[in-house]
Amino acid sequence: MREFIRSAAFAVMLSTAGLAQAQEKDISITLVPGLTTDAFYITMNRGAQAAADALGITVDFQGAEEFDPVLQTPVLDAVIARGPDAILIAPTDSVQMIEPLRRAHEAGIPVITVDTFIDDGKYQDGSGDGDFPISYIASDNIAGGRMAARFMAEEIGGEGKVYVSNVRPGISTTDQREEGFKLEMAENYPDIEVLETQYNENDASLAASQFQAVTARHPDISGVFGANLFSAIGAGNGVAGANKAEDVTVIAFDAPQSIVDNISSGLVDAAIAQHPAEIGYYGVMTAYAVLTGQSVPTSIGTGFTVINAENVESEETAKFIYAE
């Protein structure tokens, strides 16, 4: 598992030398999200804007309305043409976005990936086609998948059949969440059988119908892990449609208000909430540090909060619910 560094992010954030340099020149950074309409990226942008306000710089938010490399590439090309001082981006495919991002790199624009990565996510190590970004800032998604597996195992009593509802292969974050979930189950819960992953192409309706198909083959299904928002919503809807809410545990990854409402209603049992505002904040601080001549770590990790029926109404939990 890659090493994530948090203390270095605070060092970047508190650099008074860099603050002094920011006052001497205008700095413009563009944040290109996976998609503009998702609460996760909207919350990330809020964190990015908070950092920009603190530094007195400009951060633009430019992206497509769907999570698709075919749509993200022309947005990125337009951003490169405008020539920002740095680009923060959540690549929508770990392979297909390498060459588009190389164009930014070759244009002399520092690239920092947030949430998702290209290639293997190990940057500045001299290996791989996609090692040129400066840093990768995100949750440790393998650890998040393991966390989901542990909570699932506890809820179903350590035995039963479960499966992962996922988007599609090739998205770094959801691939890692699935990997972590399966690793944890294989290593620590031998009486839990993980069935074949169901890929839904970010379509909640398809995810719901896939649950119906899985439960037809395995009427004793015990749990579903939704590796992203639409996977979890669809799985929850499928469980409700089959009248199995009392029998099937649904664990979601990410915590927009819709998922939180489903926890309150009992449709979803728990959500692994990332801290996207932190990702946006640290992303801007890291890009800013690079632009003002400071050294930065090649990876910075942010945390998780588990939201379930016990804490969903608490004030402490409210700050981890994503903005709409």
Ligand code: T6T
Contents of the next structure:
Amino acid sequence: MREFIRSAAFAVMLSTAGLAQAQEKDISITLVPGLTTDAFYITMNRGAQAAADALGITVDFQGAEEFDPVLQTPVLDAVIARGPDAILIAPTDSVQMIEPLRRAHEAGIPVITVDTFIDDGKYQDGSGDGDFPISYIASDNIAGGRMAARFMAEEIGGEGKVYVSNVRPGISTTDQREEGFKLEMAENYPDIEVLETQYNENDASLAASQFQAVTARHPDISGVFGANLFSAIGAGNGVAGANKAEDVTVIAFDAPQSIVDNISSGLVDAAIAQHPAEIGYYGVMTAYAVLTGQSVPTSIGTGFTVINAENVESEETAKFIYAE
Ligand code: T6T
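Same protein, different state: after the form predicted on its own, show the form predicted in complex with this ligand.
Let's see the whole complex now, leading with the same chain.
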């Protein structure tokens, strides 16, 4: 039956009888997050479950405890061995996850990437080693990095020294946020100097201690852009630990409750909240469409909500705070 569903997924036309059969089957999709304990992916899973409930299908959530391709690969191999009807995955490295994901593709399991991409993120175009995933559902991370730069520039009055606190090179999302941030600064804010990026391996404590080290070298530092949840939590803690909340602007990517609390207290100036539930919801809907013979877009862009002192207490904002 699974084979039927897979071939149905790739058929150009599906007969009405075939469609009915496909819909009757218990469709089972696995969502492999970047890591399981991150409020971003927990919220993505909520959106995925909402879509699964609406469709009457099953989505399970299987991942590693750290954002690391060496840990994600065996989880993925075990998922492939169980043979779900489709895999939604946030690949933890844009190059290192190509071959592991090819194993899913070669086993006939449709692959859709959510949040992060492999290769250049342009799928089904016959170009590159990793163009086999069917679709990519995510925030526009270059645009998000540009937004962070604009908020930073506004807060620091268009001049000063800033740096990006980032995870590690090779992750499509955080690489693109840094790229967008630097492009915006270079194009529009010539009096802002972007210092060397500090890579923290997704460890908020390391990100906090890196702030101490940067501020020792540059006591006149004006701002830090935390390019993901752990980088931003660490940047805020570093600034608080150095008693620099008054002098240093922190712009966060991601919006778990602790960052939102730091906006309320004035430690963090703005957070660019992604819409992870939307990514999960549309990820599952896309997989379902594929499995029932519909054509799907090769990429779907999801939104952002900027949270700052002006809207942090509003009811409208509350729904964009990540689930814990
Ligand atoms: O920022 C998100 C996600 O978009 C990124 O790919 C990895 O980090 C997070 O999960 C936040 O920790």
